[in-house]
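This document starts with one chain, in the form predicted on its own, laid out as structure tokens.
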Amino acid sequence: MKLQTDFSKIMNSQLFHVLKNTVEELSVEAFVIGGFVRDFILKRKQKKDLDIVVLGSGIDLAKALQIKLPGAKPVQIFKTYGTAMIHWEGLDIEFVGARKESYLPESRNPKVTPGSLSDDQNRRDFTINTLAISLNHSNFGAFIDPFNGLEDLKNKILRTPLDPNVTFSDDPLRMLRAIRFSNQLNFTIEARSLQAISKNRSRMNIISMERIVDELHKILVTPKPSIGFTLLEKTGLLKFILPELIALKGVEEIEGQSHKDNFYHTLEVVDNLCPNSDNLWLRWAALLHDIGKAETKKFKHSAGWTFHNHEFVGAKMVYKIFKRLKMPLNEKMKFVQKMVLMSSRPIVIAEEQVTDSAVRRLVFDAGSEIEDLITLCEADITTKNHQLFKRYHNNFKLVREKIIKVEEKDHLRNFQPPVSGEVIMQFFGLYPCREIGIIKEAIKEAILDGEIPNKNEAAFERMKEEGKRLGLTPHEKSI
């Protein structure tokens, strides 16, 4: 990997010249630090935020700069943290005073005191995030690398600037960040730092669920989330977050019959899904699609290992998991539940003869999420038998073709009964009663079985037939 350390292009920009002049006018020292520098060197797509550490008041520098940047939004000040932010031309520029930090064992919120640039770099999580560029007149554009972070970038290594046990114990969120960065950047966590994560894993208890979930989301949106989840399991962090996934790990054998390791199968499904969908909540569904298998696992002499109703059990577990992790208990959760509940339906259809009736019922039940469901189920094909793999994918191709034909004919994705309850009541002169539901259900079943098309006329005739079967007679006004 060729590293880019010539900062002249960005330092010659309007923003950095205004910054240099403002820093000089205020007689402070300031430095660009952290992710912006790291990603510039790696030639990664630049993030939309720029962190500036100031030896002095970051708030004063932000106020002075805002006046000089045409079109800059008013300064946002966060007094609690002593930071300020300017939004300018799509960039969030954050200013913070250089600081020292000291921590109490029961909290990851530090006691902060003013410090030097060196103090500020010492407190950072990884050497690759300590890299800084000077904004000062005397050495404008100088590259400052006290912990050989450039070398770690070159070697794709994640290590802490100080003792990793201190770094991770002080702020255990850094352990999750290590795993997330390893996943995002395809970097290796240095051995001592990896050992320190395992050693300090119990410190996870002081991190808020919101911060944990934020890191999980960042892992899930990577091209290969299995890297991160494997590290979470290896270091012991996963049991503090998703013990339900840990319960899937391992293979049992009885009478020469074994089942697959559902933990690693799950990670493979998530990875399979990623090239075909960037929907975060569908990736959550892939992660949780087999979550009910640990509770439903049984061995029967006649059938071997079974996991009956694991989809139903898993869908109920989704609610408990979302609630524990303080994730949204809204339509996003309901979507994940629905995907987990239905995750085996298309597979069963693909394994058997693909009938129009089965596809109609699938489309009716899945509704507008049918494409997501099929995408999830295709990702669930992890067999290493080439012939089976090919056959399953060919069968899913048939399912997709059937879905298109059925949808063109019957329009079932957002099914509305062609005959309403009001029409039934008016025709038979009824008040609300159970017979109305029976008639509507009979019409729906007839459509799904392909006995009648999803059309008003055909449904109306079936309504009359079903009413006659129930002993109902048309109201005299309907005759």
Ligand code: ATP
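Positions refer to the first chain, counted from 1. As the structure is a computational prediction, the values presented were derived from the model and not from experiment. What we label the rigid core is the largest C-alpha set whose atoms superpose within 1.5 Å from one form to the other. What changes on going to the form predicted together with this ligand:
If you fit the rigid core between these two forms, you'll see the Cα of I10 move by less than 2 angstroms.
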The other form holds:
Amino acid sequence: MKLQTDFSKIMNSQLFHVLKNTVEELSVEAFVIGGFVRDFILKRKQKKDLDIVVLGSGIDLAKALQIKLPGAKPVQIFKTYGTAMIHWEGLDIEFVGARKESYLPESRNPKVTPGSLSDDQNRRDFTINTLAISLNHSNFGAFIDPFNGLEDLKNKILRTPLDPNVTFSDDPLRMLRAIRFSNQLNFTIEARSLQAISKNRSRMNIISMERIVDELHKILVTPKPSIGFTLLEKTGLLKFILPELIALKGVEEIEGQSHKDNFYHTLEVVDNLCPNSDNLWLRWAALLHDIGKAETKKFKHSAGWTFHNHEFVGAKMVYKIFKRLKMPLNEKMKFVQKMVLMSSRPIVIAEEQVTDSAVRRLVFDAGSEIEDLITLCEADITTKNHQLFKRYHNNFKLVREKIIKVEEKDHLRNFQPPVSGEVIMQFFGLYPCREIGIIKEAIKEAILDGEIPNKNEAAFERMKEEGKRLGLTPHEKSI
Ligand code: ATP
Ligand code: MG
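Starting from the form predicted on its own, produce the coordinates for the form predicted together with this ligand.
Complete assembly follows, chain above in first position.
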């Protein structure tokens, strides 16, 4: 891809002119730096943040600029970090004083002292993130690239500006960032930097779970997350994040029978899913859909390799994993659990001559998530046998058709009991008791079995029959 190194278009914009004038008025020096410059050169869709490093007070520059930008929101000041931010025309402009950092082994938060531009560039994670453009009158628009970051952008290489062992040990989050950038940008991590990641892997212990999960999410939303997860595994970082996935690695053979490598299978499923769903949580479900297989793996003479009940075990593991990663234990987690738990259900329907009743039960249990579940199952097809691949996909097409048919008839997706508990109580003159539950369950079962339609009248008749069977008599007013 051709890089874009002519900055005149942005330098001539209103914002950069105002910036230049303000920088001059305050007699400070300032530079645009980092992700904005990198993404401009790569012609990536510009994100909404613009980082400006200042030799002097970033807060003062932000305040002076805010007054001159029509419609700019008040300056937000982050005292602890000495940074300031202006929100203007959908852009977050962040100002930070140039800094020099020194680290203590137990923390990734450094001691910070004011520094030069070059100090500030030294402390950055990758050469491609050190690129700066001058906002100063004397050399407005000059490109400052002390580490040949432009060359690395051309060659698609991630390299730390200083000794990678120091860079990664100082702030091990950079190891995850390396892998994430490699995945996002399709860049190669230079050999010495890659080795340093492996070497410093135990430094993962000082990164907060929130930051780890942030990076995992950025990997998961790329078009091909397997790139990131393969690197996480190869460098040994995955062990600190999701050891359960590593437990899926490997193939065992007994009596000439082997099973597939469920680690690589899992990554393939995640990749397969990506073109068909942007839903981050469905991608999580793909990542964890076979997570219970390590614990449930058994070899049986008669049946070969089995993973009996792995979906159930897996769904329970989802909770533990989310908890350990400090991810919210909310409806998103429940969705992932549900997908894992149900991940084999549609296969049964695809494989056999099924009754409408089995389809109805699947739709009933999956509810509004039926679409996502089938999409996940389709991604789960990783056979390399073309014939089988085609047949399995075709089977799911049929499953989708069956679901539509059943849905048209019975509307089971968001099932509401057609006869309520209140109606039952009134009809038989009951107070709350277990018979009401029994009757409701009988009606639901009759609908799912296709004995009666999901309609009020038919359900009412079934209620009467079921009441009779239970020895109930209609209340006088009901007759
Ligand atoms: P993205 O916004 O896609 O995550 P980015 O490069 O803009 O990419 P930010 O987290 O916004 O990343 O950080 C802005 C800049 O700050 C980076 O380009 C990099 O120069 C620097 N930076 C961010 N995090 C670190 C870090 N942990 N160590 C060193 N430098 C960092
Ligand atoms: Mg950024």
